[in-house]
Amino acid sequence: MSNVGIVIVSHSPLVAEGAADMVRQMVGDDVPLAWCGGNPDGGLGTSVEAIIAAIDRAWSENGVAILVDLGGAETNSEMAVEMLDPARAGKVVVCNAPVVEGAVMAATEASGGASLAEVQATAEELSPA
């Protein structure tokens, strides 16, 4: 059985790239995960195709949580989600969470097998009510 999958959405590419440096860190290489970051011309933004190929790096059969740093990307991970197969759609969850700690508490749960469910709500534990 597979490990729920974590992607790491941010504006920047390095901020994804070291959130995800600290999961692999952290909770090794037990939980699927991929990161995107930057607009498609190289500078700060998020886009929809690379949130779709992030999800399709870390996807898993028991779910993907997406972990988003500002409005933009929760935006735009939204609309990726729109645009899976419904099937797919279902397993996907956009996570209220801070993007480092919630990518690295979501993969710990992720890692010792919990639910997609449980991976989310342990990451927005984190997040202020």
Contents of the next structure:
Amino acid sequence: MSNVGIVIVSHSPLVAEGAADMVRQMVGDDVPLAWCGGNPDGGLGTSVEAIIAAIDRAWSENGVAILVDLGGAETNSEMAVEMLDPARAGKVVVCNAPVVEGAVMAATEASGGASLAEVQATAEELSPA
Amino acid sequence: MITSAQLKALIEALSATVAAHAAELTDLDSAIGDGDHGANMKRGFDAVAGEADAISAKPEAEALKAIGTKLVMTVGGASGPLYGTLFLTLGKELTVSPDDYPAALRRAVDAVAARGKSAYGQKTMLDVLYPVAEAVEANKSKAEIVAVAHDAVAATRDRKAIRGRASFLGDRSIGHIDPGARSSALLVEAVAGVL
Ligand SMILES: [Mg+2]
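Rather than the form predicted on its own that you just supplied, could I have the structure of the form predicted together with the partner chain?
Full assembly next; the chain just shown is listed first.
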């Protein structure tokens, strides 16, 4: 699939899965989509390993946009991106946007064939500068 | 150069102090954050300790990188990438300039600041790590360095959090010491006890 992929990272697997459900409702299978949530023990938190795996599941040659909730999800996602193969790392961005609204807006943009930069900009329009 | 035996003792000391203070770190984090700092740190340092033999068999710089990677992969909160970056950068810097510990520490703390998009004075671990890096550069004694670290933790009490979840509390974060600052001081004390 050539559309930009979307990854949802929340401290809570329930939030991540729920946001992914909302994305699917908008774009069906037109956008590669993956989510992860929870720390390596399954409690609230995020896992670099799980984020890397989610990026892999949502991979698109046109790039992947990650939507995160709170600080640790952002820091762990940025770390995960740096740990990717450099050829892949350059095609993954962490969006500064609310996780649910950002994921739905980004995926909708992605479903029309938008570039990674366009997808990111659409999600980030939701955040005050 | 840190020997293999020292590396093993270091890993044991780090994981022991984190385990002994996990409840305290969680209490500190509960007051101004999400209350996961103790459990997260313990998960990470337990994982490092679980591979103490394999890690300490590596050359110093590689061992430090292995500790960093393990923390990144297992902590499960922002402190994973932050402490992970500290150890990863120490390893990278010591690969380039072996034995220049003060410079390696300074660059590692700068890397933590970049990773956390933070700076000294924002009520974070950096409030301890920067004074410690300075004390190491000034060739202070181990006892002095440990004292600097603990004083720096105390100084976070009157600061307002600017980064991390504690910043959501605004002025209400004032009056509590920062859990990340406290864990940093504990790690510094453990290192000073071994090296
Ligand atoms: Mg916390």
